[in-house]
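Heads up, the chain below is alone and in the form predicted on its own; it's given as structure tokens.
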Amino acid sequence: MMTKSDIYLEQAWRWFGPKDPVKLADIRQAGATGIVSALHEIPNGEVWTEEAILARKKIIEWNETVTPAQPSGLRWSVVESVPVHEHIKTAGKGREKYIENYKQSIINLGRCGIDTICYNFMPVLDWTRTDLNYVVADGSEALRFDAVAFAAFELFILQRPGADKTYSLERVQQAEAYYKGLTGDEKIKLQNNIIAGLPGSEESFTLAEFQQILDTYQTVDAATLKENLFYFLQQVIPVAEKAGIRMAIHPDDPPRPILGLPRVVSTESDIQDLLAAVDSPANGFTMCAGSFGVREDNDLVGIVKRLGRKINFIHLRSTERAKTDAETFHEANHLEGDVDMYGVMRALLQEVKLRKEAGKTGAALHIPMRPDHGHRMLDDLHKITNPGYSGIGRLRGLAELRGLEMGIAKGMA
């Protein structure tokens, strides 16, 4: 029988706050103990106050349905995320003010006992999908990024100036044929899927607003965006280290340039660069197997083995590239798809073993891990759910990952 001390990874679950269809009571039944959440109601760039943080922490960590209130058995283990304002990414007007606000939010989170912050540096859009209800072979629904559909949006719906120069003639022809086959409602649905805001995204746009913010990146290439990221890290990492918080940047999703925008957190080399920019235990990354796994040239097991000491948070999900188009992919079941989940899990547990031998404790030892982007299945097919974050699909994913972890851990003992 495994005891709590035998568990290597803190089993966590993303929760979008009181309006999330999946309730905290459901999460307790799923077996997770860590909550991954954020104050989504606070506009990007504003300070998270201690009062607001503690109010949400109380909801998560105390069960007030009984008298007297009792600990819920859950802890707010990861903030995902404190969004990085666009003016920080572009070095635009007000950058210093937004960085100072970010620092204060870090300080306030540390004072409230939060020890891990996941964030990203993706320009304009957070994670991006074209289909939120892609039906897979077993009848469940997955999230999908269709490269042809995305090109159709960019070329013929958004009509981004110069977009045609970023695609091959064959892709333009594919996109045009796809676009011509869409009904009016399907065109609106595709547009909304891309720019109306997916769960965890803090902003949504109209077409005009979207093009306007894209225009702010006209002079920002990959080298400039990386320089702006390093500047941000140089400012905030010392504050995080002092506050006892570990920062964990999330890789780009999808991990390649889109919309003429640069992406600078897509490969192992990118991670090495940002870790070298500020050498601190507070400067780490989120090992998102699904995002890194979209690129065939990313060696996921090797990333964990070589950079494991800098992994501060884990997303264990799998993606599957289309056989006829490597830029198209969908979310696979957690133990299937293109990700070697056994190899990744084994490498992660070996990393935790090294940390234990080095005397690490707490969150620095039991790295928070959550299942991600589960399929919509069973009763959830008939409910309103957040795309990628239905209860039953993630319950299946967590159960599979817990079983995989236990089997590997026992074999390593």
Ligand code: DNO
Contents of the next structure:
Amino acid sequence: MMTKSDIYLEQAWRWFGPKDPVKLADIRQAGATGIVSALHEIPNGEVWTEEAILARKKIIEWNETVTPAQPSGLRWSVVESVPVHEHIKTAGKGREKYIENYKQSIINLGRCGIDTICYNFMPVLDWTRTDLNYVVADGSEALRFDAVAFAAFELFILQRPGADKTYSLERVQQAEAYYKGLTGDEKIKLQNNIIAGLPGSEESFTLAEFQQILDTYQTVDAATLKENLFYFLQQVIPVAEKAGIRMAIHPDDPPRPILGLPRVVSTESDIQDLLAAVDSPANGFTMCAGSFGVREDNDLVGIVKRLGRKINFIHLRSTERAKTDAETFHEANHLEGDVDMYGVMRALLQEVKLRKEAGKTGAALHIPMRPDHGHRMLDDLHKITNPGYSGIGRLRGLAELRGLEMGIAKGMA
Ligand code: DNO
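If the structure you just shared is the form predicted on its own, then what does the corresponding form predicted together with D-mannose (DNO) look like?
Whole complex next, starting from this chain.
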């Protein structure tokens, strides 16, 4: 029998809680041992109590269908995400209160034995796509960000004041033609895809609410947003360090400003800046190959090589930029597309090896990794799935990544 190398990443899987159509029992069969989850029902900004955390942890870690209950073989390894309230990002009037609440949630999670928290600092919207059912050559469905469709939403559906000045004339014309070709239902669908909230984004808006919240950023440019991020880090990182929690900021997706809003976690130099703001092992990032990989100027393997010791969590997926439009992309199969997954995996395992030599253990050694997103394929196509989070599509992703990892790790031993 092949024995597992001791250079490996913890295989994790995102689970949206008891309502997720992909069940914990399915995840066990997919071979993951780490669960990535959140208390999605708690409104942004409120404290996560120990009681609520422990109740969810019990569901994940104990199989209660047998008596007496047995360990399920899964552990709640990462919280994705504890959302950062908008007032923290804009330095609004509730900032101090929301930071105190955030600290308390960190302390409570630490007390309950959680070791990693993923979060993001994207203004208003979390990850954004325009098409949730883009059919690729093999007939499966992928998520897609179409820059023309996005501009059509912003210019002609939302009609954001000043938006036309942020686009080239060519883009405005493309967007107009695109918009004119949409039926009423297609317009509603595009709007919903963008502002009704993708899984895990926690917030959804009507058009009027959306413009209102965009307006709260009128005086927040990239420099101010960075300052607000650093202020947040200065407050929460020492608390996380003491609580035994490793914070992992997630990069912007897509990794560039949208809707006139700044985005400050898009590039290697953004990451360097935020790491330098507070020097602590608790101040790390999520190496999300798919999000960073959308930009051609992000050197993924280089990021892992240079900043590897600050990687606290990993998302592996690939994207493919459209040949005719550098800002349009879809999500490719995990080992295809623009991401050099072999190079990224190899660099990650080299990092694990260094950590092993340095005597690290647990999550600090076997960094949790989840297959990020997956196509809707086979039986997924007949089921209701969370966009990007289908069972079989991710199973394929994890299986491919696991094989890649094993091949590389064996070669390194
Ligand atoms: C999308 C996810 C993001 C991510 C958050 C982290 O699939 O990668 O929603 O969870 O940005 O805070």
